[in-house]
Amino acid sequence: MEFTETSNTETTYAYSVGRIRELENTLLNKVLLDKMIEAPDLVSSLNILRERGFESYGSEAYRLEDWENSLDQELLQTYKIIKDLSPYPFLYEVFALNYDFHNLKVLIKAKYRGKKYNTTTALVEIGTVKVKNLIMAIEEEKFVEIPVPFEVAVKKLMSEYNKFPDPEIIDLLLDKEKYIIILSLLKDKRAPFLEKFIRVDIDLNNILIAIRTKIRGEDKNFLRKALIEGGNLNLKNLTEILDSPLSSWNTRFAKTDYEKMVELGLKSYEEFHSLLEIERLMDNFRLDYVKIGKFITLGMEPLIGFIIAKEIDLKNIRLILRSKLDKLSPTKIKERIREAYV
């Protein structure tokens, strides 16, 4: 667990942590997840949620669009709670920026494909910038209502995409710009744990980017452009391993916190030709990192832990319910489920 010099010293979080302790009772545990997985069908899984008092998760909605909408509303409500509880706006903003950039990706991809996005399912009302202002910036290229760093990010992407019209460039370059904004936001803040978590998150993204680059057969120049600065891993070393077979990559992460995760993830890829397992392991790594929040009484760590835990809860519910629709066996579903926070 990662303690910092501010752990248990930030008295401004006293009320927030007390409220989070109450909210942790709304998180799903392994026993409940296992019961949902073992249930014979989707309706039975939803009924288990209802019987346990989790009506807000859409447990009375049996149509796909209904429970998906309920889960989206639960996520929106979670972010409203964090925004209200945090004594400093930047804590909310750091995580909400993920949804700003999700919306930018949706809008830009739709623009280049000449297709209309679905405002009710594709765009999320969680970010730091109103969705209507992002729409105006992308569709009409009127940037007056969005922050300057967003304008810079979008224009840089458009310039690069015009030279290399690869849809993957949209995700990669916008992720790079997102982390530039996040690290800039944290630069003068007294938030060592949050900054360390973001640097770990950058590392995990860079590992996945490198693996996908290798699988796609892209060259080192592509990888250099895609890798995100600001993490703990040496980007030059990440680029150089592109010459090595994937089967040897785990040795390149020896003596780092990511060694076992990379080893297990790549072993699964070699067997099943899928990155689902390493993505699952990365989510578990993030969750394990923030579990320190359960033991902190004064600080932002419990709020960060709750945000990550809630997002993984919602991801697990979606995985279970979609798997029930696809008639997957309980064994197959369990292979995809992330760990529980509580």
The other form holds:
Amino acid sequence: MEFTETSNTETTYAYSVGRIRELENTLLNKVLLDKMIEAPDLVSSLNILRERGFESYGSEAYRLEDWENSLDQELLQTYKIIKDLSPYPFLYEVFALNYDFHNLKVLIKAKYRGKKYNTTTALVEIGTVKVKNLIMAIEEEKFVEIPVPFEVAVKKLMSEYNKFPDPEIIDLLLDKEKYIIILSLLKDKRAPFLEKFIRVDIDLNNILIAIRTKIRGEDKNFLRKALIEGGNLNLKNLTEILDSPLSSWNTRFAKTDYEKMVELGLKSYEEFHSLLEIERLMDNFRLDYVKIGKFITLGMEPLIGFIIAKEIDLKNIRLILRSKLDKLSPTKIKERIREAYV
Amino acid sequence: MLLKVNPNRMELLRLRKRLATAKRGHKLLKDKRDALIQEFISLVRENEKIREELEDKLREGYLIFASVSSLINPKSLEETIMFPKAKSAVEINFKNIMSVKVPNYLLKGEGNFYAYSLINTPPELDLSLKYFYELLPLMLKLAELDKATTLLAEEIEKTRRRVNALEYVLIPDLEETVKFITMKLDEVARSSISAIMRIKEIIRE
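Moving from the form predicted alone, what structure would you give for the form predicted in complex with the partner chain?
Everything in the complex follows now, all chains and molecules, and the chain you saw is the first one.
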């Protein structure tokens, strides 16, 4: 509750929080998720969504043939609403930057892979920069229409790639640049809750990067290149544990917020040779962190909570519907489903 | 069916020679066909075994990939795998099975197949890609066996036709013609003997 005391006084958020409270009613709760999971097939699960009126922003109803498109529309609408409701642009920008960098990666990969690639199916309309401006920047190398930090990141990447034409550099470098831009955006914004959330997000990503690196059998050098700076965890310590067996890693996270999560996740990995559980626990951790937004009336927390909750909702829907398509049993689906915000 | 030939001794010798060659060829082709069938059956059994193994593994692989695609937006998945780092090529050599050239595929891969962001991608993607990458040699083995069985089947069919043509057409025709010429020549011989006997009778009188 440390954030309540400091940030529950920002009256600029009064209108936004009011709207968010109303929109929170459109989020999926555990009962509805269970109903969808227990439904006999995909059509029945879709019917439950439709009956619930999940096409909450007037987007097209969830139809059998294009429910993926409906999920995209839902996400697009969520970001439009957050953009309109945010009293300060940085609140929207911090989250929308993910999609800017997704678009940047698509365009840069298409440029460097040599053969002509139709990017229209991979680009998304969410972001702080218009897609056509990004296309102009990458394809024609005209950077006038994109923000300076983007220009710096792209030029840095292009120079690195020209030296070492390795597709992996694109992802590793842009992932780091994304967080540099996000953290610089939050500088002097007096948004401790959001800043801490980003640092937690970086930590969770770094833990997963280290575990994946260990399982892949990559070396410390690779891990150093992949880890993201700006989190609370010491990157040197994370690199050092690479030599020790994965089963002993949970002791390295003792007395951190991630102790229990890492312990359970790695235990599950040892048992099933799968990282599905730790990934699920991480999503739940993020959601738990932002759940405080439900109790705050004057602050940015409800907005942040809503964005994360909506993204997890969409992930849950996709997970259920895809699993229904693959005829997975309800028990299996329940093992993978993320917690509900409401 | 009789062959259109002149019933003389020269032709008879030539046809007898052809008949002997045809019979030897028939035996050889029959042996070849039997050996091909034996080889074909063993390839089909191996093919069946590998196909079953591959289908089981593919089913498992698709399940892993399905759990990946249920956790990631299709657009993000497309971005993730649109620029692969690993390059693979197939080297083709040929081996000889009963004079049939069957291919031998060898996978030549270079570069790491993990070439995507480690954040925003489900960790199961690593497992899924590794799983499918390790299945490639088995897929190539199956393709190799498929091609070999197809080529052997074609060769068996060709050989079977040749054996049948020899057994039911050429050899009977040659035998019939040889018999016909022999009979004709015997008849000529008998008629000349009777003519000689008649002349001898006339001279004696």
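Quick caveat: nothing in here was measured; it's all calculated off a predicted structure. The term rigid core refers to the most C-alpha atoms you can superpose between the two forms while keeping them within 1.5 Å. Numbering follows the first chain given and starts at 1.
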item	value
Rigid-part match between these two forms, F197 vs A340	yes
Angle, in °, that the smaller rigid part sweeps relative to the larger one between these two forms	11
